[in-house]
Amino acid sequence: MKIVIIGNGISGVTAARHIRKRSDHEILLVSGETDYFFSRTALMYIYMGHMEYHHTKPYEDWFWEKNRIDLLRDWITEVDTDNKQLVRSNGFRINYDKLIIACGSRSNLFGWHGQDLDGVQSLYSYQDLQQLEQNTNRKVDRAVIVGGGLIGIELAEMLQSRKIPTTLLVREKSYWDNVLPPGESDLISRHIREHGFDLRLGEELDKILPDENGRVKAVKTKSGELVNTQLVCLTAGVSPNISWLSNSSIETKRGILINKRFETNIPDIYAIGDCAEFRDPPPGRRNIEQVWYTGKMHGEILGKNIADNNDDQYNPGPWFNSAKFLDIEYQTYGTVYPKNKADENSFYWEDDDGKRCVHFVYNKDTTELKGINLFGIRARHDLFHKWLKEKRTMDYVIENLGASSFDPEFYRSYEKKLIKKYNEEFNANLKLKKRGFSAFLNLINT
């Protein structure tokens, strides 16, 4: 049997490793971007000196032949579900047994005056990176970011890291507080001033305006405002890279819609990883899921269903993610909205320093916790994992949070002083059980 799959990215990949881990079908992975599989989250650290590119790839490129995995770099224009066929950028076909979509996102452009000039970009794919390289190897005396989130912040770091100085044009009245409460939005919009970022909030893209050479000289915001520039990122999100199948037969909406075993509506066809969207997703979770680990778990469950013919369904519990936003890391676990859910209460304690904070959601009547965001505090994954699966009440986790902490040489422990807070609003009186790696090993175990 042959199987093709388009993309080469962790999904593609990690799909590709487990069925070859099961199994001798044929396996050819195809890809237009790179000839080989690489971290796209270290895009940032090339391009800060951090590390090379050849650093990013997990695998040497021996590894391939090796195991029999085969590696074609080109671009896949249309999906002939006909004939089991796909077309080449050069006309060629391929035939397949079985096909697993897995082509990543695309980031958002919205028809914006100039977009298309030279000097305007966005930062997804290596060819963003070459392309940033070569716009900012000439003069930039300011650069210009529209849209906030994440990728909007680690362009605007990749760019201090060149001592370009930057203006960040972000929309919504406090920095991605379209996925933040309030609390959390307005410390990382502190954050990001105080590192000398000129952070424009409520502010719009109207267009992007070019000098006598075609390139782009200024950017004009729908108040009006006029800001010089030589190099404008466009960072408002991404969405699947579908539109190449724009004429097939496969079913889309926002992404290629797919079941819990990632199948489509055409038999033998799989897709998974950004692209892919859920007609009934897991509970808590997303129809589209663009990060790095869920890409990894849908690769691996469908490698095994293809390999050892299963027809195991994608459940991975409780939603979680991590980040950092210059120098303060960011963690979320299970669901925490903008806004509470009419069944929802919130407790949020934030550092004196306001460097740190953490905020709870949970069931007004149960007091069962549905959701935890940390910043500038990294706690232990599994344990809130498992305190989400088994509906802990928030005095439960109060008190035993000091076991979801790390403890590295010079942390400044925070659970007193939120515990002291807790104590205080709710009229409380709860103390920090043992805290630190032996009491994280001691409720992991029961």
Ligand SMILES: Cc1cc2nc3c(=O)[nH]c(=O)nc-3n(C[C@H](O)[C@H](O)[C@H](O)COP(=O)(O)OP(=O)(O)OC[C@H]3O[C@@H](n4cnc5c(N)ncnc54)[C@H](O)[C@@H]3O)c2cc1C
Given for the second form:
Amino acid sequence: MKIVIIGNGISGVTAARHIRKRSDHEILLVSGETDYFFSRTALMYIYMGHMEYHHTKPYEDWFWEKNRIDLLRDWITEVDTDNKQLVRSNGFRINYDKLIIACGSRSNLFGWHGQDLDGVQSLYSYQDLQQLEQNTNRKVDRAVIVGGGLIGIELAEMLQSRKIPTTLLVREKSYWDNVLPPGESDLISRHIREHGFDLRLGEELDKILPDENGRVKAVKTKSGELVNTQLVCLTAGVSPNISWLSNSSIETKRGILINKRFETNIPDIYAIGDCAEFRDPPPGRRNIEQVWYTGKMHGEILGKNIADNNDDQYNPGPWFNSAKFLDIEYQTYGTVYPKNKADENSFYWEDDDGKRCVHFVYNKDTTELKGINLFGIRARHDLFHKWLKEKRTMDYVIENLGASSFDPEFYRSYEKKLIKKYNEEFNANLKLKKRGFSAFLNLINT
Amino acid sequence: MGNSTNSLSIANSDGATLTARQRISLGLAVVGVFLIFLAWLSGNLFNTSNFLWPSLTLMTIGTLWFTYETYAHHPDGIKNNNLWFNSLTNRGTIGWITGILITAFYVCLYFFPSLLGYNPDGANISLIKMFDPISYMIKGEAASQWFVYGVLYTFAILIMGVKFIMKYRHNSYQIFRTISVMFFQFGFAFMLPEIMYTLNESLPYYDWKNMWPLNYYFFDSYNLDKMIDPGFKQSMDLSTIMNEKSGLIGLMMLVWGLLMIFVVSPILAFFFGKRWYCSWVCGCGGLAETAGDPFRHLSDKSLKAWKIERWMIHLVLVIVVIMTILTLYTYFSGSGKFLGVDTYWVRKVYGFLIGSIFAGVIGVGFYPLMGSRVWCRFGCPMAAILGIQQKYFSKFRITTNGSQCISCGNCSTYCEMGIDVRWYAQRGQDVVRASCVGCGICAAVCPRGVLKLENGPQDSRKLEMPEFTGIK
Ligand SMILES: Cc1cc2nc3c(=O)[nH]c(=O)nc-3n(C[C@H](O)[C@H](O)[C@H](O)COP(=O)(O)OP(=O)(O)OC[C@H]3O[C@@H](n4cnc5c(N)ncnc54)[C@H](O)[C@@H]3O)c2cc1C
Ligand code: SF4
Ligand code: SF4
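Switching conditions: you have the form predicted alone, so give me the form predicted together with this ligand.
Below is the entire complex, every chain and molecule, led by the chain shown above.
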């Protein structure tokens, strides 16, 4: 059987690897972006000079031939579902028995006036990074980043590494407050300003103005202010990259529509990763999941299903994610909404220096832990995964917090301060149980 | 569509521009270094001992000021911006020049000390003379090439240690272990042997924290003789007291040396892995972690390099064991030949090829070309032994945190031992590798908090890829 995978990102590659591990099917991995799989999440580090491009490739180049995964660098322009064929950019055709579409996302552009000007760009692909390199090889006195998400803050950090003064226009009243609750959002906003960025909250882009050569000259905000700039980065989120499928009979909405086995409306065609949209998502999950981890899980489950002829459904368990805002790491387990649901309560602790915080969300009646946000603190994924699945109560989690710490050795522990506040707030008298690795092993193995 | 996989198109030096203060401070340090070279090359032209304090002062002030300017104006955090754009740290022209100069220095040091100005039969000149004042201060005699080397080595670890601490000031693990290597270099490797030597010249020059087989001359006849039966010399009051016990001190050295090899080291390695030595105590490691830190990312991460590494390091171990057996054979039997092989010759060849060329010239000279741990990774027999202990008889491992890895590659890039840490992390599998020196930098640079150095029961190591990318 010949399996063709469109997209050599984390989703497509994970699927390919699991199919190869368990079967002898012919595998062809096609992508127009790069010859080899690289880590999109590391794009920023190339620009900042932490790594070179080759460091971002998770597998050495010999890996693919050794594992009999054929690679093709090309764009697919069309899926001919009737004949089970793909059309390449040069018109040649490729046959497939099964097709996995893992074509990722593209940056959102909202039809802003001036979005196509020279010096205006987004950041998603390797080509975008090259463009940024060109755009900043010219003199840039000030850059403007539009949109306050994760890619926006990464871009800000990138530009700062080249000493380019940067203004961030963020529509929300506080940074990323459509995802983060006020405490965390405030902490991050302060940290962004600590780094010297010109952060404009509650400010929207109106239009981008050109100079006489068609290059960007300034942006005008909704409040009427003009900001002179030579580089505008549009980072208002991403959406599934499906426009190239518009002529096919594969059903799409915002993304490629799939069931929990990643099957599209056409037999033998599957979709995974950023480009896929669940018709009926697993409980507590969104229809479209655009993060690295979910793409990896999609790829793993589909790969196993195809190789072993299984029909396992996607059942990912509690949500988790992580990011880094400049110098502050962020981890989340379970779900913490920006505003608690009606049956939820919060406990929030922030360190005196305002750089570490933990936010617990729990059920009002049962005090079952629903989710946790941690900033500036590393926590054990497997332990929180277990606690969430076992529906542990707040008291239990707080007492055992020391076992969940994943900070490096000799770091100041935060649990003592946190439990003090917890006891005060809830009039409780909890005591910390043993911390450290052996305590963790005890808990995870029981 | 451009040639998108050509990484050159993403190389840009703009970001490497320095502020005026960084330039001035760096300039001061460079002038300090330049004075050393001037002293070296000037032969008998100047009284180079006048250069000493200006040079050390300039290097100290310059480096500390540069450190302050570089790190203090930014909030705590990982500071690797523009490393791959900087000619010194990306194997560019400056990197090559630096590598060649250090190599040349080492070649002279080991094989042609007279070219550095060393004159055992009269007054020193040029570089060695420059350091006479300190030598007179500490031990009341003119400097030797090894004394100069010791001073420079210790100076580099101390001053670059401060820079390292400032760079990683948010990370207590890094701070503690750097203070530790600075302490052991200054106290144990430099001061203590010098002091003991002044008190009793007939004791061997003994670094109490150094260990066979890194210290391959430990079992040499002259060394054993000195430890077991030191001669007596009455020159100072204190030493008279010592002398009564000097036989005892020599014996203590011998017993301590053997204890270190067979008891202390295996126990510590069992509880903490090889890091207790390689990145907390050892002098080679100390220099690699401090002065070598700007070059740590230059190590080769390929599978091929790993294969070469395993062959080389274990080969050196086998050779050092054979050599030591031959030396001991000669010591006890009094015969210089074993099965027709001249044992002294074997010892000499080892000292030349491994002890001098590999550990010294290549080990440090190649920092700017192959990273800071070339010797530790490919050559050091001590690391080979500790590595075997770490892999099979130790609680140490690097734990990976569930499925949080984003495969970015920071950990692998900054592993000075060239371990492809990401390969393990993205599978959710613990890193258990003989070569890992436990520097903790992979864990520090990981932007997603995926890695943690831990000691725990050996059977709790995750050696297989767990089901469901890390989560059971
Ligand atoms: C700058 C940046 C930082 C990020 N950081 C994080 C992070 O820290 N954590 C996190 O969880 N997520 C992060 N993400 C999101 C994460 O990278 C994506 O969720 C993930 O890469 C999606 O993987 P994928 O395999 O589904 O798609 P992609 O990685 O987008 O791969 C799809 C590939 O298919 C190719 N392709 C598309 N159409 C065609 C076609 N018609 N023919 C041929 N090839 C085609 C594309 O060019 C692309 O190479 C980040 C994203 C960006 C842009
Ligand atoms: S694996 Fe990590 S701790 Fe071990 S040597 Fe490499 S960087 Fe240091
Ligand atoms: S372990 Fe951390 S540094 Fe290494 S690849 Fe994964 S996320 Fe990156």
